[in-house]
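Just one chain follows, in the form predicted on its own, and it is written as structure tokens.
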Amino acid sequence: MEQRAYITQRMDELKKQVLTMAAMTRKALNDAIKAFLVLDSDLAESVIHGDVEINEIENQLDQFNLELLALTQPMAGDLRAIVGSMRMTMNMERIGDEAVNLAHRTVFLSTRPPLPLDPNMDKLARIAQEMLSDAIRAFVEGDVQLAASICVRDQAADDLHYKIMRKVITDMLDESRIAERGVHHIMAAKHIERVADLCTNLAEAVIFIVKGEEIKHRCQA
């Protein structure tokens, strides 16, 4: 096969590859978000149990970069594209890991009454989500701006988290009681709002896949 054809062929596989990897992350997210908003040990647990999956492909992207790195000498768009998508499987696996720590927190609150949930831990959760799918799709169909708006919409979720943290510290000191569960719903909000900080990282690799710009830590298009 001719070399081109072959990179070709080869980018197409790791395209396909990383977005394996983004709909099992995904999956990951919405089925532990789904658990902790009506206490699902179940569906919790399977979140956990399913994280094996998540981590398998990842050490597999890793190699198939890394062979691709060391067969093919990519230049130009291809090597951004290689290191692209490695940014994006550890900020991928990363979310699976928030979503496990999300379920987590599930299976625990599960076994004790039920708090009232703040309105703004299900915002929250829908721009995680939201964020989620918009990065992928900015990565399949190329767009920086919406890989762009993606890094501006993270600041409505610190601001969900900040009022989520008030409000339940605030329950916490009038009804002294409610502190372990409360200390949970505290570190759930943490984990769903750390999920929208890796999101802006994928919106990154995404804009530094397209236009090979680095903007880290000031993303936008």
Second form
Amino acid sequence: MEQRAYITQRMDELKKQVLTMAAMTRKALNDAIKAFLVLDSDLAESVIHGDVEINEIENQLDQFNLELLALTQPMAGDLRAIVGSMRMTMNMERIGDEAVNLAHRTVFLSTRPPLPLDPNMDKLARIAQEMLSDAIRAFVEGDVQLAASICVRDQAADDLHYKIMRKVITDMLDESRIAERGVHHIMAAKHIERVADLCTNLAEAVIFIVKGEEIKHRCQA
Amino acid sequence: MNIKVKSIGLDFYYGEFKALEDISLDIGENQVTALIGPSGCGKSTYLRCLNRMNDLIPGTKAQGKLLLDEEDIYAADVDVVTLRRRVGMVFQKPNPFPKTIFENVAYGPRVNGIKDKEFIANRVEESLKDAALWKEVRDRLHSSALGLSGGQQQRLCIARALAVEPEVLLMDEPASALDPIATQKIEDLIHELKKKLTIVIVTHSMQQAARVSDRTAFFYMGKLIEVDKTETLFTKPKERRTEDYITGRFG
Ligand SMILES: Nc1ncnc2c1ncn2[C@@H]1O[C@H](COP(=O)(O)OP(=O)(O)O)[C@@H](O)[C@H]1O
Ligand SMILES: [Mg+2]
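Given the form predicted on its own, corresponding form predicted together with the partner chain:
Following is the full complex, with the preceding chain placed first.
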């Protein structure tokens, strides 16, 4: 095959694999959140067991990217797509880990009498889920504007996380019997807030791929 | 960046054929500037303007300005011999004279009228050291240059160019006839040489341009499409045509 056709074909394949991993990551997060909100320990268990597959595809993508770098010596847009994909897979794998962490909280909490969730937990979860879906969409469409909007939303996630923590701490001070469950709620909120952070990394990677701009840790397009 | 060579709106013609159009390019002192682009885009032509080697081809004409240290290279009163001493050149195929290693390097100083034997011997040694060849040939300075390997011959040609102490060294695909190890030696040498002089290199290997140069200029159909710091040009080119070329979409 002609060299350029070969590279184009490999780059398409790379994008497909990143999207496969993205779909798996999104499913893990959505399931982990759903399981947490309704205390479904079976669903939580399935998230925990499913994580090996995300780790596996991350390894495959690392290998794929490494081979592309070595064999095609990419430049410019191709090079950025590869480096950006590596950043994306790394961050998606971590989102998978946070989904697992959240699932462990669910498994624990399902063995205790239910403790009502702070309504903000629902909002926080929704923001994190949307940030992930939008990061994936921004990647598919090369939409820099959408990617930049994800970074902005991280602030809302941070604020909600803080509010939840304050609220649960106050409740625990009033009622020490709930302390154990309360700590798990606080940790759960932290896992979800962490997902939002990781989504901003995904969004930054998208902006890097499209525009070549190094906006890491600043997140402005 | 201190500008060593500056072209402003340079056009170049082979007869009626316009091989270069409106080239404005600054070449930084003690930098390596790489010229890349598909074959026939005018890289060698541009390089040969810099020491007026093109004058040797009948029916050619340059228009616009080409300045070396702010002086017009194409001005009527320029002594071409002096210009070519200041702006040396190395070609794609190593082309040593069928003489001894010593005589190849001594050639330039001798042509420039130097008679002092000790001075010449010193120049030869210095130049061979600068070309990273001294250790390999010190014991056989008086054997034929044609007995050297291709990579050694190319470094000998570099030593020959260095012997007249040029300020600018032009290299036209200097490693394209060499194996990877000989190529690496030339590239290492380029890194050393730029401390002393200014280098302009034509290369058809983008990886080589990326490895050796500080700035890269992309030529296409006689025009300069884009020039930038090498790391920027290869990661974030501004022009679509540059992107297409360096990612192998044409050429
Ligand atoms: N001596 C010459 N006479 C006429 N045309 C020439 C001569 N040398 C080069 N050209 C033409 O000028 C253009 C640029 O050539 P050149 O500078 O050798 O390109 P490159 O080095 O980028 O491959 C080409 O179209 C080539 O055919
Ligand atoms: Mg050429």
